[in-house]
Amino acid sequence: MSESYTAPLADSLFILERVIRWERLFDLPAYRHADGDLAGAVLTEGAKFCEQVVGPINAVGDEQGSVLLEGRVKTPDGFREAYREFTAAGWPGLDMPQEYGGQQLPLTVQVAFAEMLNGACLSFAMLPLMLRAGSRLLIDHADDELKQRVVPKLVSGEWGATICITEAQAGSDVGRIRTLARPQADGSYRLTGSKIFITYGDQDFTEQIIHLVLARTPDAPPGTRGISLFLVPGILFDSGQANGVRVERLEKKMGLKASPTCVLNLEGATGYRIGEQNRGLNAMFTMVNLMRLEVSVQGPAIGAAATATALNYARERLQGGPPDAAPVSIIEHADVRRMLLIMHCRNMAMRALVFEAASNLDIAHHGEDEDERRRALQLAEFLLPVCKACGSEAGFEVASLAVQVFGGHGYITESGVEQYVRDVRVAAIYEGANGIQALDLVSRKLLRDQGARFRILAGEIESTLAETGALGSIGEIHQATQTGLAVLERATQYVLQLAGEGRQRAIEFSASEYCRLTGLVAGAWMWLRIAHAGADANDDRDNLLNHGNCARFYAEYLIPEMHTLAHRINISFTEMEA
């Protein structure tokens, strides 16, 4: 890549420290063994982690690939080198409990890190994400033994972990799956079956890795009631021989090359059920938070490392200007400043947003009240799809636009903007994709409690407005985040209508467009804390991008999209519901 990476330090502190108030978070039991200040310096050596020894391998890793050889992975070079310093720093148990050997920091604490470490390179920051996602399952549902023999190396990174759901047939449709467990005398299984999109499902960081697959057993019942979840070592435990697991290819992609993906074979592979049969859908689903939160954070990451570097260059392109005069920097372009604002304010919201519900699953978590905890998680299950599917969409609008204001020269390989827009594409189809995202909202998040959640932002909203008041240079944000609410209540309650009249098509039709329009209203209400949280701070940056400036024009030129939003939830196509 032509230019290395810089980590948005300063701007997520600031979100951090004065809009989302993470001071209140080291209040919490689980938290008071850190503070502010511990959190601020342990993000600061993260930056220059991701900077220093992550950033460098990006644009090599997208060059070379990750490889299949005799039958193993072999990455890019330089990435086990820095998968050595990132687990010798502890890096992968930053927000583990201290019991497994983790820092036990908030998981706001750790997305702020994620978004840098995504940024930097998101290939590489997709096996941590393996990481955390197996060790949290595991803490949750599997047995005491289990878990002091699995999670520990996990949590230090010694061991890698990959989760295993999809299969050829199958696709999103998880109860169609094959896999098959029998049962042994031992109390073990032995696993056959094919599974695809298996992100690091090898790997040559680590030698032992810990498989979490969805399987049958030979009497479950049909469809989701009968899948169960077993862990499926690479190497088996006692023997420390090969288990059956085969790494049968390497899907060649459109992004993220050197992130291997894989088509992996059981092949009466042994296997230690976790949790009760056929309840194995159930204990994945008790990540899916903790999923949807680390793959909402990978559009703003993509989103900030492309919008840095196309700032950079807006401010050194020397092109245009008086014919009788030398030639300015393409910054001073009306256009080229219009597509920098778009960028910025659109990662600049949703980054807030996905810290806004990263910080009330601290709190549902760990929160000292019972009603508190309830209203925290709802409101951040609320939120989460919103995240998955806005930020994945910013993100790769976001990418595309660097390429933009690079010109031709953003086509080309070598500024390594093009590369962001690859890399990034695939969050809004992986885990669950945007449009499933939206269909969870409407009809899980939504209709199932009548608009309960929905009600716990709106409240929210309706006291930061009550907050901030409409005068002075946010007085515009202000305004705009009371008309965007008004307009999304509007669309709420004709969905709800939709629901009572039995209208499940149209509900499906307008999904998309409400979780669109739930994203930019949130958006804006975060746009109004960050302005109002900047009001009094010396905001010294690029006057085109400071706070003030930009709540303005995401007030005057992105909100008013909610209009055409909420026109398109209103059609009612008839062959839509027919």
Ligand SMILES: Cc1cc2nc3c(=O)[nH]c(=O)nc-3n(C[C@H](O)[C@H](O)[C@H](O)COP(=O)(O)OP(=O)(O)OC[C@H]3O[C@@H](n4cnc5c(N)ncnc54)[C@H](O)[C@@H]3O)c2cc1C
Given for the second form:
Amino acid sequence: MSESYTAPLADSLFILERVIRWERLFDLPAYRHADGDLAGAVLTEGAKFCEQVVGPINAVGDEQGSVLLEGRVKTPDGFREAYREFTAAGWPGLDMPQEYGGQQLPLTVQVAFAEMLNGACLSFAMLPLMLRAGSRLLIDHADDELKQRVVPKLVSGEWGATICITEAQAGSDVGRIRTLARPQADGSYRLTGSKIFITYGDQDFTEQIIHLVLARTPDAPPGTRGISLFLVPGILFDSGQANGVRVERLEKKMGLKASPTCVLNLEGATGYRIGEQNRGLNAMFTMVNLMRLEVSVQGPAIGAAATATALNYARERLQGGPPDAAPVSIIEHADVRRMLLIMHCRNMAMRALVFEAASNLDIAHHGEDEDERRRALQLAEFLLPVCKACGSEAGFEVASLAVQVFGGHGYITESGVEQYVRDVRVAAIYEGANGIQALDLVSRKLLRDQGARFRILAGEIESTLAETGALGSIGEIHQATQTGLAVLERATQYVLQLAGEGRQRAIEFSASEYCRLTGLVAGAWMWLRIAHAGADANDDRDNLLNHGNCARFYAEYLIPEMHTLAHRINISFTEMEA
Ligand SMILES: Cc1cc2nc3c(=O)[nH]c(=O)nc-3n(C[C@H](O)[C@H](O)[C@H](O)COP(=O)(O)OP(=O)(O)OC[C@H]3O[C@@H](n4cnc5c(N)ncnc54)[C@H](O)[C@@H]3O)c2cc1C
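Can you give me the structure for the form predicted together with the ligand, which would complement the form predicted on its own we have just seen?
Everything in the complex follows now, all chains and molecules, and the chain you saw is the first one.
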């Protein structure tokens, strides 16, 4: 049985209050009914819920997994009850509009809650992710009747939801979707095809499941321009009979075992088109930012859970020291301290960056000034592929280091830390594999506007550098951020130059390392802001992981990776350009 979950509430609230300064979000008209005190109280309750209700089902979920019994999914012991408590407390609707029954708190608050939910049990958190994505999609694109009928049920969690994009021949290459939707005389459609990897394609929490399916109509043009979006209810709205949606099998997988990953067959299922014909992918794009944000937080979520577990273990495990004296706690060993520092520094940097992206999305959607909204959206759009790719990579690295801190015991299931490694691995793959995120960053977010979005980020970092000054306890991280920005600016110029020379293959070769470099430098920016907000802020972590130490560690130990990354971006590897 793994250790219990401890939510990183204090760290999250510190970042929200003093780094992101969430108070300004409650001045936006959409959020004036709330304030920082209320949101802080909500997150404190959320932390308790995650620790007491969700954390305890994580290990049992991994052990039992979801199974298929007589064509229906059965989730592991305790999941149904946890879901019931989750919906009864109103957690699915935290940031959803009040008009659909939500609490309409900022997305930033939702993301902080999502971090705790994912850290407590990643498998459980996958269903709320689908609910929120589905609600957002319908709010933005469905007609009023369908919206009123379906969205309140998703916001309350009474109904489940899925997002059905992937097919065997259409993974990253979404344009190859083949599922067919034939129009019917009554305006509905009949859908036929097979979707794979569908998260919570079936479950035993809710009677109704709303499947949001990408498919093509009979004469649709090939590729992404011929894809439409359909709502397919698991139970037909009018008759209450089962629709033609069948779970063919559940995938056996490396981790996330309690989250049922389904092959879903649509066998003449009745569906309703959402939005314009052939514009389904555009509709999906409106929730890409949201989904990326929510997946971005999974890395720091698991990373923080793994770090808390490893820290406790390092204090208790006795090994080493002089042979004639009692053994010392392994936290006394420099190498163990080094690992714990890497873990905490990476987590905090990524958590703060994800919160920064979320707060910009809040301003982008609800800001009062149009220029401010546009600027916030552009900054968020630049940061999101970085958050998704670097957050998931950091989560995996940190979880793996937690196993290392545990030694052989970490490799044993009972420790609970090996589950973190298996569970978080997929975050680098789904919701757009990290390689695709890097290509998106470089081609759509950097080159398409000749670096304008990048200039917004650089401008923000420059403002922080000017505000904070290089003196005192933040001297090292200030210097590291300044140097990091200069290195990133040179790398950016180089990628822009490659584009000018038409060297597309060289750009693609450099994209992942450019994305990592951006994440590393943005992490220094976050640590500068954290240290400036409270370099001496202390906690119960033996001083090792206090903000001042960590900012210095990031500056001295982690940021030098930028030289390797910059070098890799600059090399001309001719084989790649052939
Ligand atoms: C646990 C789990 C849950 C999932 N849940 C859902 C869900 O609920 N709904 C849903 O629709 N899908 C879901 N997926 C599917 C997921 O989104 C896809 O796995 C993902 O989009 C990648 O597609 P693929 O697996 O076919 O990989 P591929 O597209 O085959 O990619 C394989 C590799 O090739 C690289 N690659 C591919 N194309 C390019 C290119 N043009 N340029 C450079 N590199 C490229 C990728 O980066 C990757 O490294 C889930 C997957 C998993 C594992």
